[in-house]
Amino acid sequence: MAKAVGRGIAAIEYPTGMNQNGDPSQAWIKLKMDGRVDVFAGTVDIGQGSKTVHSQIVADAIGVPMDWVTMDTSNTDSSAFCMGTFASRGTFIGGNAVRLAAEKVRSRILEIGGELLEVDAGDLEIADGEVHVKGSPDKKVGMGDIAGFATFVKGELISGQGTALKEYATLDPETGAVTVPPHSAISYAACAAEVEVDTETGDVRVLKMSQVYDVGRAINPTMVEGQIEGGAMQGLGLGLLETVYPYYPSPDHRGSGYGSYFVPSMEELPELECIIIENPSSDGPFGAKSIGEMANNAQPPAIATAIYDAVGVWVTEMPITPEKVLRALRAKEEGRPESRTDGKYIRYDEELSINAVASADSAVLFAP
């Protein structure tokens, strides 16, 4: 059994959300009588952790402990509007919506706190759920007292709404320059993969993946690492195991159940190294960018490059199965060009004649 080890690297950039007025998210926040905070948003948490991150954003923006914040995303019919949970927009777009709403609530809390403490609102700050005079922490009033004063004296519910919406970008007819950048933020990432290739069986095993992600600011570093590590395994599956092309979106020839669809398991888990770079975005909530979908983009090309480094053949069609590796190695030994694709699913097969393939709906053929 002959095994070869190689290393490869791939770098990507990834935009956050959509653009051209097509990506709004809204949030509504109210202060309850006990000083706690309710947040109503349409951004649905499907495992990416947006409820936690949004709670952190609201807590920091207002100045209350995180456990005082309750996120309600249970009913998207009556909640504030959100375009959806996609496009890596949960933290950036949805987070900006709750931040803007929280800032309005904070502003009104300080105004009413100023009335109670008989000072200018600009001389106040909020910390740990209390409003106090800057430089005089003993001169303070609690959130519950402020909410009660607003309700029973001023007849007011302290609340705020926020909407995050990317402006419509147009071109200057004179210079051709854009008036507004088309994307809210660009995230960057790189993955270095180390693989072991069995030249007799064509089997590829990923030994290690080192990944570097610029996420703007990691509001919750543990969750960011979880996104990156989970994305690494998804990327490994896309690179080596999971077959959706050429059949997608047609269901023809697909497996009949989950058990017939290959996904990576703990047995395939390589050594993972995760490095987070914080390069804050001026538009993001507390500088955050996206991390969601980009987390599984760089691994497949990094693995393909590592295979080339190990055995000197390019396999550019995913997933890189043992059959494809052996076919490429055989082509290399025989001095033939390797299999390639050009927008369609095409594989080299010496048993097919040139005429037969040329008459099919194919784009490229490399003959023996």
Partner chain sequence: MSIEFTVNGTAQVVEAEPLTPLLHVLREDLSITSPKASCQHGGCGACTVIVDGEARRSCLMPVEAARGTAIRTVEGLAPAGGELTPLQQAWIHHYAAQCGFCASGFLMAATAYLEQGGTDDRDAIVEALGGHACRCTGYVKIIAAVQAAARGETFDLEETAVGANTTIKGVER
Contents of the next structure:
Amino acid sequence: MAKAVGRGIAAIEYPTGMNQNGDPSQAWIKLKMDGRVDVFAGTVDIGQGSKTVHSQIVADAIGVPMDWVTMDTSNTDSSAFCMGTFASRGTFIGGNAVRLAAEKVRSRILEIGGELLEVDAGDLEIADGEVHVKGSPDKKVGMGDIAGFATFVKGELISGQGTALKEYATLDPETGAVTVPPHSAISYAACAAEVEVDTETGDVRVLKMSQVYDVGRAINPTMVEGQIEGGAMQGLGLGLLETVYPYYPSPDHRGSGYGSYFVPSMEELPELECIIIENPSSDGPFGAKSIGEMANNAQPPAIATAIYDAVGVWVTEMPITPEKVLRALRAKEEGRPESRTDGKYIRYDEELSINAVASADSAVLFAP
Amino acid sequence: MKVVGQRLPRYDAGAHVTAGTRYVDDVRIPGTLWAKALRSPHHNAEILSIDTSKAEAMEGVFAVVTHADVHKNVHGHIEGLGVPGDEPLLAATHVRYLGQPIAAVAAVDEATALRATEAIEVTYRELEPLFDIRRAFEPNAPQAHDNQNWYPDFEGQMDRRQIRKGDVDWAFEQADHIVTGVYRPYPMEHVPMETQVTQVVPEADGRYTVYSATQAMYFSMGVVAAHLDWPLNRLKFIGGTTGSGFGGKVDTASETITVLLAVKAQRPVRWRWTREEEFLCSSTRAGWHMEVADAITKDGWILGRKMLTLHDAGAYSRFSPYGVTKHSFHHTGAYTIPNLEFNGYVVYTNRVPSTAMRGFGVTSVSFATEIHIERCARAIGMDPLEFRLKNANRLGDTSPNGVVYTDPSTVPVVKAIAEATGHELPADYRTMTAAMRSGDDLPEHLVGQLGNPEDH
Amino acid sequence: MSIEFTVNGTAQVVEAEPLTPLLHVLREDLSITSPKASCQHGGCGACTVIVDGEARRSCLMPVEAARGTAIRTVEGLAPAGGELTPLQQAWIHHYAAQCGFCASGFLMAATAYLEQGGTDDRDAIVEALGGHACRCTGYVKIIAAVQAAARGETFDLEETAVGANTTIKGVER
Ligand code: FES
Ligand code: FES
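Having displayed the form predicted alone, please output the structure of the form predicted in complex with the partner chain.
Next comes the full complex, and the chain you just saw is listed first.
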């Protein structure tokens, strides 16, 4: 029968790194004697692309071509400590660790290059694996010569290590006030969703999502898109499809396979638009902020608002299944108002009110 | 040539399309045994006895492990962060959720391992389960957990996470309207395409090589070492190749038990969870119950917010106290609200423990806050985008914890989404930036709340 | 029982119970690990191989049903050390795999689709591949890769494609 189209937006923020910090990532780098760069770090690339992104950071931070950089994140014997791939920390905190290590290697290369060229290290720069005097690109020495000189003449391994760590933020249990900022840069995003609601079946189809992400600096824009697109579909799943307990809190009818738990498929894919904003952070590698975790947070409320815009009902339990949409539509038809005004109070969702909780323990009492 | 900013392919893109990426389940080591777990058939029960003798006697069975084989059976993943451990690796006296592991078996093949788990005899006394976090506080509520039904150890002393900022009573008095709403995201699964999987190889030098799909090699190595009371150099984790995780593979759910089996069997052991185990027994994203009341003025300022959050931890704490703390730090969303009263509880139920999942702690609050913002704006007849811009985080504004924002982008992202959707903003919003509030931009209720971003 | 078939052109004889899933035989007996054991109940497509020209979910196919067939897997798409197929190249250029766990199944299903004359028509691609799950990519770049391969495009493997619907902009502070 009737299909109604609606639009909604949501804006969100998300912090980088473990809450309250204290979560180091470490890396170390050594030069092979032909100047090639070996990076050892413990950050796990779970598909988001951190290993490639870290290699890009190292290549530019030292000044070598990308294919000079080899990264080993394969095991705990050779790699340095990393807290892990979570809390949107891979590019940012792991990236800062490899950047810091690379900067140390770079300055040692410049010092030894200065010895060989008999100039001050401060007058040198590195590009494409060669060290040359600023302003005279012909006065140069290759990094292979520098690394060979270090190894065979000076008896030195050119290496560097980096640790990215922010001080643990202690908090006041009464107020939540913290001693130092409890995270690294905060990223921001917004999502606009356009949906079509079938008022007969309760089905909601997302037609289009436009998404804006401020990532500080897109170190690899394709991988940023990968996060935005993948996150959009997980957000769609959250908003409309996915739950292990369809009648939560009841444990009944729990899905145990793909036939009974709905993972978004290609068929649900709406038109997606990505807008990447680069508002650099002060403390991320090359100005980067994080994106991974936030990428599925903006879609569910944008979809819920779009459904309201389309058919005039708020469904505030997610996923917003056809059954919930139909129940809300029926309640509206039966004349239940969306909110109740009482003095200056405007009360929504009274049927789900806190009373069940509050009645038991005054400590939980919530009486706005 | 600079490469930052370039669209380079993944380092392993070629391997991905030629079957060259070796995931944990693709590692082939001769003589590897299969592992299977015996899991609780009850939501909540006391364990009266466990008898593994029949399973141990079966042909093809090389090892059976229970709680008795674990040096430190109860170890919390984030004990280092002050969250006491409350979850046994293998259940000893109680099972608190359906699917909780009680024993595990390593056998010559999958079918034998499965039969051996069925041969383990466990007797139970069933207890009434608790599923509804809203009932957890009732005096006669079923007991979901060894302790009380909600986490008592925030900062070692508080049974809830609190935020207090400014003067919330003033805000609610001053307000023209108070808008209230309730928001309830349900639990969901990570559904990584690769299920939980570990292979462990006992090496000739007495070390153990652990092929792990963990998202956090060192973290998981620390968890295994703590359970076994081993120095870190007895373990070598080989990882870094993971068939996606989304938070679920921080849990270290298969590594320790597989190591225990390999120690006992002195053979390589592989444990790959089935998809059913992944859906029914692996941790989920939590369910939440959030109540929000916003004190707003008729011209669109949010003066204050009160919020109550109940977080469904499932049967054990895992990362939940951390998640609720993170949630509390971000409960104002992308907006500056100077007067706050937040109370958040980690509540236990007899369901699979919940854990980190993409957006941990904040996905829930984004859902609540953004719908609530829409309702507030509509309640006073204001354009929801303008309402957002007006209350946006700006340079110098402070977070719920009193931290000064140094790179806020609410304004640029909202303006960009307005432009992308053809939403006309009035002129003064079109020229708005994230710059520090001053003059007309500095409303009375934010006076005295500004910090200097240069100080941070 | 002994069962014969070919895998990527090589004759194989396996000893197996007739109802053993082909997936299990490929992975465990023949160590052909590109088909993944992701759900093993036909729900995700990660185990897809080509059997006599048709994309089949190897977790649902009893090995007996493969008797005498020609089976193809990702291992056989390109000759060892030789040039990748256009579809494999498209997967790289369009960043169609993140964690990569779904890639084998998608590649085999999409190879069958293209060999059977599939075009770059979006709906037809969704029809052919809609039953495959990928949790990472959101499918946008998978569809783009199949479309590009169907059009016979050539691919730069040093660089990935610009997203069709992306803008990047700086911010005045
Ligand atoms: S493993 Fe065969 S369809 Fe999922
Ligand atoms: S790339 Fe990870 S599941 Fe598809």
